[in-house]
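In structure tokens, one chain follows: the form predicted alone.
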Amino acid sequence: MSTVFPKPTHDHGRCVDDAMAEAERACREGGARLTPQRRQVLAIVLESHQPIGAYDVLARMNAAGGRTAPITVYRALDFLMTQGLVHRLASRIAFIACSLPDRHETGGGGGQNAQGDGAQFLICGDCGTVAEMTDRRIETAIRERARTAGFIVSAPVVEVEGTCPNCAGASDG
């Protein structure tokens, strides 16, 4: 059985290397200009693959005794959504860095805000971990039902909240 979910021993050095050198692509393709600000964001982002909330990334630029303004993380986090690189979990009103940036709709090197693609995401209640999918399947449901209820969707983000394949595992142990 595949799954989206990284494995607990997974190398995430790589995983954050492969991410990051993905962001400098996807900008320079999109002629957008990844700033030391907007990378330190991203790699706070990428710490782990559990979503992190505004005032926790601020809260991490400014630990070495910076002086970061709020308005300073939102602009790179709202830079980092445009660009597909970062997602907004509604539900936990916080960030995950996307984990399928090729696999979104683009506009300008990365996705529609990002969120306006299909993007669905497994959310570990458990460990907190947060996992990306993306089935046009599940897009194109929720586009046709809510155009019979004469409804114009503009984000079709599902965000599923259930036990991941690590927690599961580890529970039958």
Given for the second form:
2 protein chains.
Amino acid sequence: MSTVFPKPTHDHGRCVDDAMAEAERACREGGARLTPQRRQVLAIVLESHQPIGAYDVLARMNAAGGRTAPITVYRALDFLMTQGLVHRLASRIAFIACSLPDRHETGGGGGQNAQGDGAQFLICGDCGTVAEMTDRRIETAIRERARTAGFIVSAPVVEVEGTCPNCAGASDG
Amino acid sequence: MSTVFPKPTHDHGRCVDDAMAEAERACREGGARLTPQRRQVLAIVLESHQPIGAYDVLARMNAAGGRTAPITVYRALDFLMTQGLVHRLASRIAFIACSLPDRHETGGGGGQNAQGDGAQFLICGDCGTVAEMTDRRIETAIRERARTAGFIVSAPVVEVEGTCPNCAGASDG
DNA sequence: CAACAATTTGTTATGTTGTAACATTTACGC
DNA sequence: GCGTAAATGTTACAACATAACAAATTGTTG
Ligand SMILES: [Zn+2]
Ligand SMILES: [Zn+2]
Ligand SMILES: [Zn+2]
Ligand SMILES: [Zn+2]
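Having looked at the form predicted alone, could you now put up the form predicted in complex with a further copy of the same chain?
Every component of the complex follows; first up is the chain already shown.
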């Protein structure tokens, strides 16, 4: 099986470091400014593979006595979404770090990828872990069905609730 | 092309009446109580083929000087969603009347269909009109891809933003 | 009908998510 | 340095949703 779900045993420290490095590179290349604050927000969102609410991000930023305002977090998240580094999960009203940043066109390019830019998400209802994927067949099925309805697709939102392999294995052996 | 989008010329009065009658029947059959208030909320949601916010429903209920509270609307909407008569569009934070009520299992049965119960939605970014459909191929593509990831699907959310045939025709002839 | 239980509705207050508007600071090109 | 654009700070508010408990309504049963 293709491995979309992060294994609980994976080296998450390295996972985060790699993602941060990739983000730095992508922003530098695209002429976007990954400021310390934006970097901090990205780091917080990267911290786990579960979606996190904007106000939870805020709480972590202010954990050490800061006085950051909500709008600051939203602005950083907007920036990160434009760069394709973070996605918003509408069904959870929360944000998740992109795990396939090189598969999205960044803000300067063609489309606005705030809603996932063609990615699909599997969201575990038990542990909250999210798997991001870009499945051609799903996308094609949606686009073709839309076409028969005379509908021109711009931003497909596919967010699938269910049970991840780790949680399924834990309950039914 | 299969006709999923409501045509601007369709007899909407009858469209609403039929849906109300079908709702009455479905509730009676399932032993659910479609009270006057719930009927009123359903009527408001049915009024157009665009998603409507809970507070907009509230405003219409209070238009004639009423003093209904938000919770009342949410309770009615919850009931209607349980009955499969209304769906919540997460990407819009709004509600839409079901246009295929007989395709969903109602509350008493197996699944909770609050998120659309396997339906997919095409949402026009121009006019807001929504088309609901239950496309087997989309569902299958999602389920099979999930399966290869070891993921057990419970509630797929598919909400596709784009341009409907009416709006597309208006701009490019 | 009377008494009771279950469902529905009312009332009040509060929690959660997201933005508007405008001032100030910081980074960048010249 | 200086002017401009981008980013951040500050305050206030809008929009979406639920908690907790009281009252009324409905259905059931003797
Ligand atoms: Zn990781
Ligand atoms: Zn899980
Ligand atoms: Zn109609
Ligand atoms: Zn349209």
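Basically, rigid core = biggest C-alpha set you can superpose within 1.5 Å across the two forms. Just so we're clear, the structure is a prediction, and the values are computed from it rather than from any experiment. Positions refer to the first chain, counted from 1.
- Superposed on the core, the two forms differ at R147: its CA moves 2 Å or more between the two forms.
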